[in-house]
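What follows is one chain in structure tokens, specifically the form predicted on its own.
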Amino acid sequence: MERNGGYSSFEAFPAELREYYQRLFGREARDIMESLRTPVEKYYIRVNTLKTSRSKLMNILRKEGLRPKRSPHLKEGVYFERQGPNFHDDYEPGLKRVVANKFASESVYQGANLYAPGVLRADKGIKPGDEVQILDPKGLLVGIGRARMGAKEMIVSTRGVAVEVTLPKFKLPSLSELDSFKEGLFYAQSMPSMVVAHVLEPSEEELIIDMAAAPGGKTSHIAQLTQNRGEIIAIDKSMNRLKKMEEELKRLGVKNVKLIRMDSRKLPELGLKADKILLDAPCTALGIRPKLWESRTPKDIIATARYQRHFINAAIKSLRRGGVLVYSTCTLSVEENEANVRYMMKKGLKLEEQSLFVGSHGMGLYEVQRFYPNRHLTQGFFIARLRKV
């Protein structure tokens, strides 16, 4: 398998992870596993049409220095192509070193800075002005950059660039800069993301409930979808979320929406009946792209999706009956995918096709949408739509 700096794609998961992919996804797995070591190789957003058209925010984007495409799939769609990768695994520049931690590390791979909270260690003598080179915890070059800050300077800083990079190993556009993202013209999302909210439907006579909102990317597109009208329940346990939820939905212009802090496996004691409800479930996240590496085993997704059917049995109290229940996740297990729908399925909801499939059938359900990171170039992902007959 392709070696990657420090360590293999292979041995970035943990033995019983890959002997897990092996058995589901058989020769597969590999391409699977070195898909999800990379940033995607297609990057969308989505044009927020409550304020501008594709086609305007397209000359917009071109205006501020980049290069939109199209989406074939949805009109609301555009998308920028990943640069890289921009030098060889087995790279050695020889420049003192700075580690960063894996959230930071994996920012720093598809061309983000270094902030100095994600800085582990820093070799004694970097002077700002140095060149350095960024590795993660376990010795993966991520990026080249220029420090901004001394050594020690990089270890106590809480706040602040550390490292301007300047050659990261992919490079994804940066957007939260840009005036047209400041003036709400669009919203970062996956495509598999963006293709939930069509599967849904959702039309302004409904009450449409988000059982897991936050940080709002599919409350947002509902919004769109039924052009600010109708009724959205968005839900989420935690404060800090919500407030983050609320500030984008702000500059998205999203004015249909109430939020609602709770535990969402508590929905039911709101007393509504929806005529939607949108699942998407917390996971084990195992189709995030990129993934410098996975600590996550079987017996993480055994218990995941155990507790996954709290909230199915929350939603499905809290629908009325003909209502529609679309479950999604961004993972790649059977256990919380099939196997939970499945277990839907015995609860009296009745699987349905889906007006938007751009991805591949599932494991023995033909209705369900999977995405896979080695044939789709996008996050691995899952779509099921129910309803409650």
Contents of the next structure:
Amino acid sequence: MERNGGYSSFEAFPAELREYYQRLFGREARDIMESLRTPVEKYYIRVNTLKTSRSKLMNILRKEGLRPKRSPHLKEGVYFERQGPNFHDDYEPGLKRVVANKFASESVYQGANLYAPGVLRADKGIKPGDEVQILDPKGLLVGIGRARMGAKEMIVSTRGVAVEVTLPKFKLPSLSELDSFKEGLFYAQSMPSMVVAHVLEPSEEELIIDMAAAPGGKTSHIAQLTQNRGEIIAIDKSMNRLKKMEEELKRLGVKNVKLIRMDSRKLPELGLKADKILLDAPCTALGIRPKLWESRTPKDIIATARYQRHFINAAIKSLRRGGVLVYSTCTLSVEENEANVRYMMKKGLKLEEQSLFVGSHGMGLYEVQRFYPNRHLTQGFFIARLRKV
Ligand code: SAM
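With the form predicted on its own already on screen, would you show the form predicted in complex with S-adenosylmethionine (SAM)?
Then the entire complex follows, led off by the chain already shown.
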């Protein structure tokens, strides 16, 4: 089994991507990469105003044992403070080791238990009840806990908790078991992601199309802002994600959304002329936190930016004259963000100011909104609003 050496934040990014960040962000690059490696400092949820109010939900959450805080920017925003780090990267607790895959490691890192399917290896001799350390595949300590299974069982089992985590590196609140969650009183959504529906300024008379909708965070927010009135068409190509979205819309009590499974690049074939389109584009997701390590490179950025232009072309064709396109991504690259906005402007769209502005201005484009993980303590995110004139 490997040494518990871990690796630095710097090493968690491929060399080409590090160079790319240094070119783009200069001296800020290091801080950005440090932040990306940790969970967000403030973990946000959106109050479902179709069912409750912020003050009522906050009271319920307090009774459920949590410490909710009011967002200063969004009247439907509530957040919880992250706990941790609970130990340093080079801490060696001297315990038997369990190695988890990347996905499971990222969950443990934020406070979840380790489930058996996520276990890659376990030291011989681990017995139920033993205190163990959990490492990611590259040897970084992500948490400490108590084994619920023996070494062999946790490797072969396909279900069940393998290690109950008692000291994760960071701790975010676990919300999905709460009654308030089951009753659909809130939706876990990052702060920048909540800004998007406001920037769209939806109203109930409009036909609104969400071109990359699943699992429904922004669609359900639009429904909430239009009081379940108006017509929203939500498209996604992934059946699994649409199934999840259907359940979420039901939980939240959203009623004015029609789900369509299709490739959005073919949207013009539906012959619709929308008043507003949201394109929350599939992207390289470089802004998502936490990331134990990143595998994307500048090549992926170029390919993804090109892919996104197909969606942009389809959106422009399906928008009525005078209609509004809101374009957002959860990534940091300039190619997928400002460069694609310039492409839209070349195609005749006019860039507009945004009614809610919490982030920073864009790179060379004043009206667009960028969120930086180190400056705004959020996910990395981008929002632009354009009009077809
Ligand atoms: N807007 C969603 C929300 O707020 O919950 C998140 C959307 S996620 C950033 C991008 C989505 O694009 C994914 O659900 C993915 O399945 C979908 N997607 C990717 N390629 C697509 C395509 N060609 N047509 C339709 N949807 C696509």
